[in-house]
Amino acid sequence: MAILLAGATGTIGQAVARELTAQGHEVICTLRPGATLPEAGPRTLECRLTEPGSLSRALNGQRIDAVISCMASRSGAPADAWAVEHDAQINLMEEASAAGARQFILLSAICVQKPRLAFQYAKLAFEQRLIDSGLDFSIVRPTAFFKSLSGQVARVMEGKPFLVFGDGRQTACKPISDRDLARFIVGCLTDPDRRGRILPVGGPGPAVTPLDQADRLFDMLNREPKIRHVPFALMDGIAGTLGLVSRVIPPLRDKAEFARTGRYYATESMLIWDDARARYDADATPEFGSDTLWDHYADLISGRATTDLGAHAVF
């Protein structure tokens, strides 16, 4: 099939492009002006998906069969989140549909099940637009990415302590690798059981806590654990102070949202939320693939892999 891929410059998008190519699909990637793909191969279309009509002009009459969108806001700031997670996605959906696409696969996030942040509300708003569009859709909500749990590997290797919030056991996740997630996403093209559904997905279990990550990392390095516990009150204070100050100094609003985002991920698990029992349920969180976080840590320690942390480099 001719697949239009948005968000191809991100790590998940790159993995999806590789998987599509390996399966013999024609891959057409949308790129912002001046952006390039890290790997040669797929065709590219230069356009600004935040501008209505830009994709249609770039396609110039070419027909496509399906869309896979791995687009995401870079900053998570409210204005950027709504521009990318919502408005640009709508432009992509409508203009791709006009070009013949009848299937739309969206990479979303499991955290939207308990929304508190601007980017989560923007994602949810587009999810509903997609559901109501009449297109054949699959909404993929992964748990945690390996990249988001790799920010402390280098600091621990340098002899610094591993930082955990609270006792390190309050949150848990089933992280999934880029490769396994790409296989799952591309599989939505042909698996009828994944169509018309919201699909939470994690990697192979069991669920891991931050303290589990710390213990395993020190064990792999053959070092005595050195763990520093950061009180939740510290994050509450930072987020609360920035929130108050931003009412007087509007340019600080984005920093306040970033602080709230950090607070969210420090206190909420990336697992299925059981609303009836008001708790996260690791057993109910679907698993897929075979790559484990410990495999990834081993590759980072040995130098076989590197991780461009980007916005994930919180520590």
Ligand SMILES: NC(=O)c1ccc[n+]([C@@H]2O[C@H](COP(=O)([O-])OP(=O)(O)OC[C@H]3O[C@@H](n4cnc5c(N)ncnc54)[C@H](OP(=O)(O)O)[C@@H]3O)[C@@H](O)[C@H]2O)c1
Given for the second form:
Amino acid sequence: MAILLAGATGTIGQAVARELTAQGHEVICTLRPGATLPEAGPRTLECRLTEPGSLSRALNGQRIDAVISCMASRSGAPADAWAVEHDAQINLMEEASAAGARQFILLSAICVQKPRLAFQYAKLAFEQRLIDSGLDFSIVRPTAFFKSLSGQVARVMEGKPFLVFGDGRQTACKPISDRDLARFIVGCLTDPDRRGRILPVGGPGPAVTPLDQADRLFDMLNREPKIRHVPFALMDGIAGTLGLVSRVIPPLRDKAEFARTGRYYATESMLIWDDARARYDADATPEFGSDTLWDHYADLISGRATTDLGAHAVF
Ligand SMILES: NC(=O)c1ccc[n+]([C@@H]2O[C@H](COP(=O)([O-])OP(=O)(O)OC[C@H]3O[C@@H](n4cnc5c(N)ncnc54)[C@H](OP(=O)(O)O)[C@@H]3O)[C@@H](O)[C@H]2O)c1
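Mind giving me the form predicted together with this ligand, seeing as the form predicted on its own was just shown?
Shown next: the complete complex, the earlier chain at its head.
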């Protein structure tokens, strides 16, 4: 199939490009002007998805079969989130559809089930537009990525303590590797059971807490656990103060949103939310793939892998 891939320079987009190529699809990646693909192979199309008409001009009559969008705001700042996670996704959907695409696979996030942040509302608003579009859709809502749970490996290897909020057991997730998630996403092209559905997905269980991560990491390093417990009140204080100050100093609004984001991930699990019982449900969170976070930690420790948090370091 001829697949248009948006977000191909990002963490999951790169893995999806690799998987599509391995499966023999024709891959056409949209790139922002000046951007390049980290790995050669797929065809590229330079365009500005935030500008209506830009993709159509770049396609120049070329037909496509399906779209996979792994595009997301790099910063998560409210204005950028709406511009990318909503407006640009709509341009992508409408212009790809005009070029023949009948199927649209969207990489979203499990956290939109309990929205509090601008980027989550922007994602939800686009999810609804996609559902209403009449296209064959699959909305993939993964749990946490390995990169988001690896930020402390380097500091622990330097002898510093692992930081956890509270007792380190308040949140949990079923981490999924880039490769397994890419396989799941590409599988949506052909699996009829994944069509017309919202698909929460995690990696292999069991669910892990921040304390589990710390314990396993020290164990793998053969060191005595050194864990620093950070009070939730500290995070609440920073988020609350920035929230108030940003009402009188608007330029601080983005910083206030980043503080709220940090607080969100410190207090909310990346698992299925059971509304009736008002709790997260690890057992109900679907599992896919075989790569474990512990394999990834081993790769980081041995230097076989690196963690590039980029602008997402705040998460
Ligand atoms: N981190 C987690 O644990 C986690 C968990 C579940 C779900 N998610 C979700 O997964 C998604 C993808 O995450 P990721 O880590 O792969 O993202 P990422 O590495 O930050 O990549 C974002 C991609 O979107 C592109 N993009 C950003 N702004 C753009 C714009 N204005 N126009 C065109 N393209 C633009 C980027 O292109 P450039 O290279 O040109 O910037 C890049 O290719 C996000 O929606 C995130 O919310 C994340």
